[in-house]
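First, one chain by itself: the form predicted on its own, in structure tokens.
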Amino acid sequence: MKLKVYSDRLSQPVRAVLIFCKVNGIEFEEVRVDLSKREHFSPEFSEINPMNQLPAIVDGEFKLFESHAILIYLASSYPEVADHWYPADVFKRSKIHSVLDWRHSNLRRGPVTIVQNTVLAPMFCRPFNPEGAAEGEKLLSAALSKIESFWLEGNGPFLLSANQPSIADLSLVCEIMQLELLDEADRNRLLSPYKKVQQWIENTRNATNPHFDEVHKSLKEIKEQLQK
């Protein structure tokens, strides 16, 4: 049975598996779920996952929800993933442990704080929030602060100075690309301090495209929508 992966590419999570399998050349069939109007609390998807959020994935008769567990499930499952994704290597693997896990409550908080309580709010039937985008992009800062200053230290292109991109750059990069929802302002005034950031944005685009611009092409679609 083919690989089903569950999205709805609003998720930054979402865009981040579906990229991973297209880069690998892993076939699936992608099963959209409607963030918007609440399809992912639909019983037929609380019998996939349980706990209502997006993505998850069946695989045979396997049930997985959660990016990174499906991302190193991936990874560590289809033969022709790349060694450099999650590296056979101990020590390589477990510092990429540690960048999944800062980014749990670190990075992901900014992004998606400042675009739900502006761009996004009325998607979700919720109204402006100035002060909880200004808490946002507080905790935005501070990610990319400490991106910029550690996990990017060093000569490497990618976290870690690593020379070729793991899942770690992707699920991180994807989330920043959240902010493509704001206006163009605005996503400059929020990045442009971080150089090394900017840069490695855009290493990873390039190593991941035609497939990264692909599916990040539905922010472009969603932020038309909005402005509409």
Given for the second form:
There are 2 protein chains.
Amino acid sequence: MKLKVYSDRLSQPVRAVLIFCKVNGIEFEEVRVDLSKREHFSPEFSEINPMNQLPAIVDGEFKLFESHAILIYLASSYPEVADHWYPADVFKRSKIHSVLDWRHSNLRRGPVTIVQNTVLAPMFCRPFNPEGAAEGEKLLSAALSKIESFWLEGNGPFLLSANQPSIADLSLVCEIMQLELLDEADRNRLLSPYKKVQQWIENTRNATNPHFDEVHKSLKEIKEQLQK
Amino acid sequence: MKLKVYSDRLSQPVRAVLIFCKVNGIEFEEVRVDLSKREHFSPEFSEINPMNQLPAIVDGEFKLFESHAILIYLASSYPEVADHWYPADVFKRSKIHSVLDWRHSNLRRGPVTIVQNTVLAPMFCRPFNPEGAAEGEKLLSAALSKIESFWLEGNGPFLLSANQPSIADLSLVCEIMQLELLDEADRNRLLSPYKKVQQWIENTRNATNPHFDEVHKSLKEIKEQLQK
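I've shown you the form predicted on its own. Could you give me the structure of the form predicted in complex with another copy of the chain?
Following is the full complex, with the preceding chain placed first.
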């Protein structure tokens, strides 16, 4: 039974998992769960993930959710995945865990809070909330500033001075890509102070294309719909 | 050079790391960083962890922060750690990653929000905030309810129906133990609907004593100080 990835490409961590599978040649079936129709609360999907969140996978009999856990599982189980995505070396691997854990309480909250209180509010029947969005901008700036000054310190093109991307690059860059839903002027205002961050997004995009652009195309389509 | 654990026992994830080391006979030096004196923002500690958070470790030349990353590093690097803490089996290990990731955006926020807006507010020069505490109680109840109905489903004494504890049990139980800082009546009100959760806390305590009680003794001392 082929790997199933439960997916709505509006979700940052879903996109990270999809790109990871495509870049590494892991065969899978993408099963659409429409967040805007609340399909993640359906009885069928609750059987897959009782936490009602995306992404989730089913691989044979094995069910798993939480994107970092999924990325690590895939990197550990599919021999076609190159070592740099999730290095066997315990020191390199531990640093990647540290970045991934840091994302949860730091980078995760900024982009989500901004888009949910602005462009995505109508889709989820929520009011526009400029104070909420401003709070999200503060969280985002604090996180981007730490990425710029610490996680990207050194001269490597990727996090932790690495020469090749890891699952941490993919997870964090997909998070920041959610800002594509904003007006270009707003996005530029938020990202322009962070030159290394911008270059690193481009490096990650180049290292994973054409899959990166293909998976993120949905985001542009959603933006166009929202603008209409 | 012996392992150094940078520690304030007021911190839930610090306690998880300390108990883990003690239970597994890992020798370490506990280096105190007093959160109430903002020592985590000192230049010395910023060299150890530029994110200015506890816990952090230094093992020889290797620096690491984020408690889950630390627990996984220790379990992977110290051969005296039994397999059940972080199983080599990829399916068991993946489920533990899933629990750990879930904690970040779910269980983590409840107890922290409650105590920071009530009993710990004076220590950090913040006003009491009953609305904030009420929000924290909602988050806590939602998380405990998922632990009770999903992570503790089945008959094992530990998460994921396991017969022995993993790093996930230790991390999550230490989080909930922060409620010890509250009045006993409040703590009982919050925990009493969750019978399996209460039994699991007791199971984890028994499996890791006398270290569990010894490390949590500081919490009782802090509570007594706050009551004075």
